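Below, in structure tokens: the form predicted on its own, a single chain.
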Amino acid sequence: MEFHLKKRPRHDVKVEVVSLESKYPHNVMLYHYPPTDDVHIEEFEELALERLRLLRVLDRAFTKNLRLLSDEWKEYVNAELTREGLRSYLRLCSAGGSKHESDIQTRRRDYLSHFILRLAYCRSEDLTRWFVAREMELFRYKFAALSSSEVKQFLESNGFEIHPLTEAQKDEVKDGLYESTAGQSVSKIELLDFYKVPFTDVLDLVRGRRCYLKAGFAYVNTLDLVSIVGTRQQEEIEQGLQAAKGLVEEVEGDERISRMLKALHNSYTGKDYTVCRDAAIPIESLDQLSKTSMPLCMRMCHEHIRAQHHVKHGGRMQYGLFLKGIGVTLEDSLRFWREEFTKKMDADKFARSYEYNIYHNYGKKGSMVNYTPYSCAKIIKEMAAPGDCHGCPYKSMDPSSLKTKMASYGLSASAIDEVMFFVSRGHYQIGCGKYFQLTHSASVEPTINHPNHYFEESQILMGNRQKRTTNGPAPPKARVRPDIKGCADRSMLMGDDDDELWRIAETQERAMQSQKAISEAFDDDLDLTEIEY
């Protein structure tokens, strides 16, 4: 018996391959269609942190009260983007859309990272408000760099039904255009394109009397056209954030993504100070360094330890990890804490109750994780109770006590007022930067986002350390004092400390409470049930 298989006709399925250049053709794009790219989890996190660093630069410019798109604002933002390693984004904020592969990749990263952050910033009104404000500043910066031809191309590709006035139409209203266009000469105005739109589309220009109104229409020049397209962009972002809320539960099904997105806004995105690459700082130099190079939060911790010979768990974590980050070795750290604590307790008690945690922080016991020094964002979140020395003093201290403390450190009344100007408005890190500038007689106020960064900048300014560079050949070896060394220069997201340390501490606390003599002397040492890590 023979069987003959009937061959079915073959239908070749053509897969349309869309090039990156066609998907991301312009530097300025409305974030309308969600991207369909496949993204690895590592790139997902990298893009999120990159975008966050970008938006934080704009946020710092905002908190410094720099007028958006002014020369001073652009100078500051450009310098900060360069310092943050984000120069590729500067090319998106310049005229002339390049077809170079690197620029196309930057457009892709720009587009993807925006949608990733929507998932993180749709979770509350405060986060949404911050995100929309920073994104609109970025959009305005990019749009302001477009040439007249690029603006026309943008309007056409995004379906804006507005067209520049013809010369005849422009001539009919030229007197009104001359009177309403501030800051431009007549010859310059004649070269500008103008657009006729309903006045309701540019209410911000109407309020500022920055456009000519006639018969219910506003005449807007190319330079102010961002008010029209900006309104559309803001609507797209706000509607997209609302849509992202519906995706949150689905996204949170992946725990890796969920944890990262929830913690993103408070993530530290600067240098990694976990491991110090240079020679150690001997503990004998800490007293002097606390006065010259430590930020207020760490100086107060150091003074508390020297005065009280004891500090609660939060203070030990904050200051101990800071010391590790600036270059205090494990052996010296054990010696420092032992010498102080044994002024109030015997060596056996110190070994039982405290040594393990020090080994643990250095990654030598337990889960073997080399813990990261606390960033400013984490320290500011800390809630210090009476008797604690950790946390951010600019936030936790009442204004009069903070002024008294800074005065005792040698600041004049006028200098204190400069710091308090920012502190009173909740800008604690800017206040810390101003404190640095005043105490170091620096010409530029640094951006402080990490206590170890404060220490490093101080040592560079004092000539005890050479600033590290990331581009070009390695710099010549710095001539430094043997007691002052630098730290690693890597960027990462500060991971959460694992739960093992807390289980260990809880076990130690229960053991301590079972010992009557110890509990009478140190009954307030650890209350881990109230610590939010």
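Residue numbers count along the first chain shown, from 1. Superpose the two forms; the largest set of C-alphas matching within 1.5 Å is the rigid core. Since this is a predicted model, take the numbers as computed values, not measurements. Compared with the form predicted in complex with the partner chain:
A movement of the C-alpha atom of residue 152 reaching 2 angstroms or beyond is seen between these two forms when the two forms are aligned on their rigid core. With the core held fixed between these two forms, residue 330 has its Cα displaced by under 2 Å. After superposition on the rigid core, displacement of the C-alpha of residue 251 between these two forms stays below 2 Å.
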Given for the second form:
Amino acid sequence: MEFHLKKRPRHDVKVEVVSLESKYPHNVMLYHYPPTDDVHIEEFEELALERLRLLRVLDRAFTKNLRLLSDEWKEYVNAELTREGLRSYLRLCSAGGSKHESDIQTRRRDYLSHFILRLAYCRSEDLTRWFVAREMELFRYKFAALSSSEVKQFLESNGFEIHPLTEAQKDEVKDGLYESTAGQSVSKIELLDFYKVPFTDVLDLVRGRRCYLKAGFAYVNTLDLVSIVGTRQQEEIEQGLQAAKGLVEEVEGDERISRMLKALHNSYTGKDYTVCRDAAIPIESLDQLSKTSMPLCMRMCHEHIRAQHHVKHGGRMQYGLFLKGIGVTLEDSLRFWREEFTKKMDADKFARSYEYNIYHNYGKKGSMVNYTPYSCAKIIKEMAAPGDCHGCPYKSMDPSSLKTKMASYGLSASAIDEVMFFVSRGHYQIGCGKYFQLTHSASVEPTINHPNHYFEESQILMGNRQKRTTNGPAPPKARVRPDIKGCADRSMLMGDDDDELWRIAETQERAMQSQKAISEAFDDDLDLTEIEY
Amino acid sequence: MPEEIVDQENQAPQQQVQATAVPEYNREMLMDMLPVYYRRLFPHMPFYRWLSYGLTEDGIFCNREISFTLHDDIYLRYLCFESQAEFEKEICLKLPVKMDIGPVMHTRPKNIRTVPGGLNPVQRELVFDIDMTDYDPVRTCCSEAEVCQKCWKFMVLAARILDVALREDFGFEHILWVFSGRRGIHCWVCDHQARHLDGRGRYAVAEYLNPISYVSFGGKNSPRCPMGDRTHHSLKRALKIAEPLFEEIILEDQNLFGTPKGVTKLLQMIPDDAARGELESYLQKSLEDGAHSRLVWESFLKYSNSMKTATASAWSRKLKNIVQEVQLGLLYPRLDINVTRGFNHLLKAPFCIHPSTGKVCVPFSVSAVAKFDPTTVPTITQLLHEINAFDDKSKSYMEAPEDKSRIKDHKKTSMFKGVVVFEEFLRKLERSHKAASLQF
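Please move on to the form predicted in complex with the partner chain, as the form predicted on its own is already shown.
Every chain and every other molecule in the complex is listed next, the one we just looked at coming first.
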């Protein structure tokens, strides 16, 4: 658990917790008053990233098309929250009004981090929309966990003046209630309390025709109260975002914060692929691997390079960093690019114009920053011009050439349709996951949010990675980034990663030492890939 | 005359000239006719009375965005007018071939370039746009821009279903229905609450009134109107309105299932692969190709009823409402949902002349919608002909003082009815302003 309580002097805790509890009396709060706490810059960043991971879990559940608060949704979200090390939030969404000290701390983190992200997500309409949608999902999840007495308490403390219909009033509209109250049986409807509110208070129920509507009033039962409360919460957040927009200039005067806030929505919070720790890939196997284990975006880069012997900067960055991430060493990388590029230019020109860039990517020249391979979010955002091969093909290619491409890779027409179903709806990553599932005959499609993750999953599925890791020194698969803190955070945000330089040395050393093992593994690769293809 | 028609068709091939009694509308002549129309026939006063809403709110008239489309497709947006006099003067001067009404902004929209932060819409009628082209998959009589009395019946249902939902469910009272001049209808909901709905509110209302979803099957989209276990009262009511006309419209007028292609349309509305296959083979067995829709429908009813009793089949669970779902799926209003959702969406003003048909966008009353005939809506040519004929007869126009006669000019024409509907709508609207002002 990542609480830093232990760091605090013991005698403080008691007082602090008591005051915290009065400040954050409830698991579910309307985020009305901006917090006035002093927060250390490191904690500020930590909170921001923590909430971002939290919201991204919800986002993944959303893109997987799971219905909000359905059992599958809860199962998925709970598992993901646990995996991401966000169990404290999970408690917020399940345990009631527990007085446990750590829960109260979580309430504080919840409250603060929400306001921090407001600053990062108020800056454009797209960001705002995403943020509000995820926050509302979180709110509903938290609210759904409240007991009825807690709901009552919540309503009272937040000044909601709504009263249930009397029996007589309910009787007048009972036919309508029976017909039009969604999700409740008739016998249940008899027992439930109903509230009459202007239809504008429960737009989500109206939109889905989930309640009885008469003369501009909606009849809402206790179980749908969240809708009324949620509307208020949403207004609160949206107004807050508007207000934050006005403040953001002032906040961004502080450069420490502004850089983070600006980059936050694009920061990658999954596994860190900056340095590949568990495998080394010889460049000779790239042709095979491009066919079996690379996602479409990388495969196309690879083929482009093999065919054109040249690739523009965007492609070099995208593919080059990817190669680094899958375990191509600096030396191999240099060799790979040199061999290709010198088919079109002399070695001298290559050395002058391109070598630096490759050293640079590996953090060996210039700012000495070890760059992080691009995540899907970044690749999808890339604007590829004609002649470029980078960017997300699902997004950038027109549907017909994309189909042709996939057909030329051996996908059947029906398989292509399956992928295109998601692509045409703008769910490029799900489309990519589908492509993975189809090409690997996997039973489930993985959630793809990083090309290196795609590659790794593929290798694991084909038995390559696991095999190697069992006798290799590095721990096996899915090493989720340990709880983010301090400088490691910043590296995720800015791509500064000097402090991990030593790991490159480690990797290279290992690569050199186990030259033999590699060539064996290379044979393995060939065998397995042939079976697969 | 025939020569002119040929000429015209060469220039604008899609355009259809409706055969009406009096002189044919000729697009070339539009610019010559508009001055007279705007001077003598356009109901400037009621139009202003509408958009000023009794001046109950600040800037309600003068911050309204109006756009003009001039001759030669010059499009002027962000116009606004301080008074009725200015509005009328500008219309008669610029002679727009089309006028659109946008939202009321927070300030004068004409200052768009100098307003920091851009214009913010503050209110706008809740509008609906139903276009006949969206019915192409379910009509056989016409397609695209054409409308006949048969397919107008779809519009009859659309207007009735929406009107009653807006009144009963949302409690709106001031609803103006307008024929768009060619192939669609517009609905303007003008209640205070409707005008002040925010984007999300509009979205919710639009979705509430739009239960139709499209399921892709075999590359074709077929409409679905899922009813669920217990059917929401709004859908039950819609079905109650639509069902009595189902036979007449779908089976008789359109004979929609009368071809193998039509039968496929019916089959595509069955959202279950196995059940669809069963039904297909049943229909093939029991019917000849090209059997009349009535027979197809009867077979379908018979089959689904007989299957309902079989416990284990999809027909008794998933498809237990299938008959009603198909009926609503075919007849429920097709809304252009983005028009309703958008705060900023411009919509053509009533009493404009549709440039390609020459017809007036006349308001109509929902209670008499079945009697409304889109094919006999007067064209501008016809209207001018009528006032001339009237003037010739009475010789009064030349002698009477201009203002006095002008007020009554529309009464000499077949536009009269539309203006009366509009006036009636205004009378109720103004009464509600008065009631509201008395409350304060």
